[in-house]
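Have a look below at one chain only, the form predicted alone, in structure tokens format.
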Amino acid sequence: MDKIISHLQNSKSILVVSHANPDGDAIGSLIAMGLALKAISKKTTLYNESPIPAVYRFLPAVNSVVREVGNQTFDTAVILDCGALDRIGEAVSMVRRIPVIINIDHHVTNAGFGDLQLIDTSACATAEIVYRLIKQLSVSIDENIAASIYTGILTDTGSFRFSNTNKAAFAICEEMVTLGVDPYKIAQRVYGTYSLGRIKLLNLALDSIEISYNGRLSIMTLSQDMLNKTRTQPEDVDGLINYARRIEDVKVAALIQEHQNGDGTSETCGNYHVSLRSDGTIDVAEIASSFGGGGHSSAAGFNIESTLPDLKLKIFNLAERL
């Protein structure tokens, strides 16, 4: 952490970035982490490459995160929540032109990639490292900082239900809410309400589920046609696997989800994204590898070009081993 510290501080101008189709923790991180930075006075550009989900445009400062960064030239890149560089999308390859990457992550199957790494698997979340950083840095965390490490906490543990829910988890939040957080108005903005869109989107991923013969796996299937019937976002689609997950018996629970560019035949060859979720027995990270993905052993995933029926036909035959 030394280095990356003294780093920090020599650094002019410095790109910070999450995993695009963020989540909480990569917004919270984020957030967080931009601010510390403009707070020691350095030239700082927040992106990521897809919108901001409406459940954290709450956030502060939310607004100043960008989604293209022109002709700019950084010192730095500060890669938040991402296991493998290519997940922070299209910038990839700008984004490797930076001289020197800072790669800070909590995935067990983060690839190493960087100059300078700062990994730590058994944090609850990346914004649990983040915490940590801007402690070393001598920030002051105001309320703004404290409700964006809150949220990417609250959020990564699934509000402290998840396995990865640890002491440092309660601690940080229990200072950050010293520090001004209101965990009742966050929870509201996060879980507290929904949109008809995404009601409608709900009855037609229950009404997609699928069991393997064994019952110990589950399937959730979400095409772009019902993204476009219910008028809803692929943000919308956070937290629905939840569903398939709760299954009585079911071990392992997979969402796949068409991206933007399929036709919505299951004959033909299109791009998925596949999430896959545990009740904690089986380590998911594992399985997302094998096919060229990651993420915790809990929850992970992958993306992968296929037809429907022969993505879930592989998926199916994971149960053999469940």
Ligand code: AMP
Contents of the next structure:
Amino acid sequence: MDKIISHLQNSKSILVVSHANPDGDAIGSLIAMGLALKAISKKTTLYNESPIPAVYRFLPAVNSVVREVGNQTFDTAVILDCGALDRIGEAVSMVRRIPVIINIDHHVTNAGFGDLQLIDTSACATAEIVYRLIKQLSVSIDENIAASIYTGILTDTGSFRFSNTNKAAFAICEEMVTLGVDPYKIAQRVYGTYSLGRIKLLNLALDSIEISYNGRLSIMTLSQDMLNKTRTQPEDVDGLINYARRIEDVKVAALIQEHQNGDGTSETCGNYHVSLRSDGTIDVAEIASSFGGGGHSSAAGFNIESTLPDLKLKIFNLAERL
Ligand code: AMP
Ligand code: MN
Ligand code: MN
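Could you present the same protein in the form predicted together with this ligand, rather than the form predicted alone shown above?
Then the entire complex follows, led off by the chain already shown.
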């Protein structure tokens, strides 16, 4: 931590990045970190490859997050909430050329990329680690930073319900409320409203659920066609897997999501993202790692090229071990 603090204090131009297809922690950490670095007068650029999901657009300074960095140069890159550097997306080759890469994360599968690391797998969210870093930088947490940290913790703990919910989640969020966060307002923004398309997508998602012969594994499948039909975006898929996870006796749920370039036919080879969730008794990070992905013990994911029937077979085969 001390090395990172002194390095940041000595940096001139800092690029802050979080993972593509960002969740609330990726956005919340990014903005909190950016505002804190601005508070100590650092030239800071915030980058994310994907558009900011609609539910997080209420956060302060979201408009300063860029999707292109042009030909700016940076002496330091701060990578947030990424188990592996390639999670940032296309910018990875540009970022690799930045002299110092700082890796701040809480994924168990983080192998420690970069030059300086602040990895705490017991942290409920990257926002928890960013909170500690901001304290160490002696930046006073204003309402904007507080809202960003609160949102990161709220969403990554599934509203204080997931197994990563720890004492710090409550302690930090209480402090953020003292600093001006309105929990009801943020909950309304993040969870309160669904577009009609998202409700229709939920219907298709629920209808797609299949269960393994022993009832311990569920698969939900979302095609690009379903997203097109309901006029929804990849961000609208966030959280749907929890329905497949909640089914009685299910230990592991998988959500198969066809990538944007997919053609929707099941016979041809396509690119898929698979999200995995467990009831806490199975380490899905290990399963995801065996497919080249990663994550946390009860929430993980991987990308794969396959035909849909082959992929389902591979996943259903996992049920034997459950
Ligand atoms: P997801 O369900 O895809 O949102 O991912 C659940 C968790 O697994 C998140 O913490 C992700 O950071 C992680 N994860 C998802 N996909 C990958 C991947 N391809 N490689 C490494 N980690 C991943
Ligand atoms: Mn994340
Ligand atoms: Mn996270």
